[in-house]
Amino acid sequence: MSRFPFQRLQSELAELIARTPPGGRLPSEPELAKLLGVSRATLREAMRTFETQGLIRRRQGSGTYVVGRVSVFESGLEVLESLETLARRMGLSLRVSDLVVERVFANQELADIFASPLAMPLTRVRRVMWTEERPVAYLVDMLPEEVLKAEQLPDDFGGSVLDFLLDRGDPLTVARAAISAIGAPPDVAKALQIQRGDVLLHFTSRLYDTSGRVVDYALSYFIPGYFHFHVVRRVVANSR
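Show me the one chain in the form predicted alone?
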């Protein structure tokens, strides 16, 4: 399909989404592809644009729904702060679901990350973060048991391991993160109620204490349309 017809397809989809009230269900994928005269593969490619903007949400086995106005979490990446802290500052609602706190053992990759023996016991914290009744982020933290035991998390745990450690007074210093765009793995797609392979923002980060030890290895998956991250960079004069 040439560029112009694809743009026309996106325009027609935008009009259809605009005519559908928030919470309304769009026609099924086969119906919509037939209506617009395109293949299902081309339709999926065009739909991804609107999904990453947070305008629609596809639910596995249910269909595609119009979301309506989206509340966006906006933050700079120069300072590490939790989603809870960000939500409070912006006046946005946030809640945690599907919380799983479990004991696991370090494989070779995790042993290398923590500079620890193989099979060292770790506490893994998995959860889904919701805003306005929509799942928007899937978070996984792994910490040595000597840093955090499962029973230490309070019953009213709001979803932020970082805030828990800070409130406890742990001597944290910096975090290093790698950021990429990935296709949603099956388990993450299910948790976020999206399609497998849909685009997500993926952060892989290591949190260090004052001794230079990694105390938390975190994997974060964000639905792009709900998050705007930015970086302020200093201009350095040319040395020539």
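Superpose the two forms; the largest set of C-alphas matching within 1.5 Å is the rigid core. Positions refer to the first chain, counted from 1. As the structure is a computational prediction, the values presented were derived from the model and not from experiment. Compared with the form predicted in complex with the DNA:
- With a cut-off of 2 Å and the rigid core superposed, residue 16 has a Cα displacement that reaches or exceeds the cut-off between the two forms.
Having seen the form predicted alone, I'd like the form predicted in complex with the DNA now, please.
What follows is just the one chain, with no partners and no other molecules.
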């Protein structure tokens, strides 16, 4: 539960929308506002965010309707959430194995990414995520030691660096993820118990805080078919 009305609103609305069948109508704005304990103006701002994402559609005089979506089991990429959170929403449970937290030093590439000097100390967190006795993802996070020291990770670390930073209250804003497909490199193949060169979905993410600094550089490797990532793409109007 968040401290700020707007964020709480967003998650409650997201839940409500997820519960409503495609094409279904949401309660009217005055009703919803009362139900959620906010003013209509604030409610409308929250609704706009979902409209921007294409999840709902509003028709003056008629109501607000949930747009047909493929499945609740899919994750929209425009919202950054941890695999754990995603899995919980899907009714799955994720397990962590082969957790390795180590201290490394920035090479040229990493120094560029973090806009830091060469050899800056970093904390690298590697682990394999399992669901139902099967490895499905291999995750590597790298963070400046000023942001995260190895000792700070709790013993019951669930596998999500993002959740840890959020719970700690870090002022995170957005992440930028590059999406590609690759054949499994040897170390990843070994961790995921697949063959070298097998197909993997690959994200390379930079997580930013409010000051625009990169606080986490993450490499994610997913075995296709276990997680369904999708994105809503806006059609831009003709410029005139």
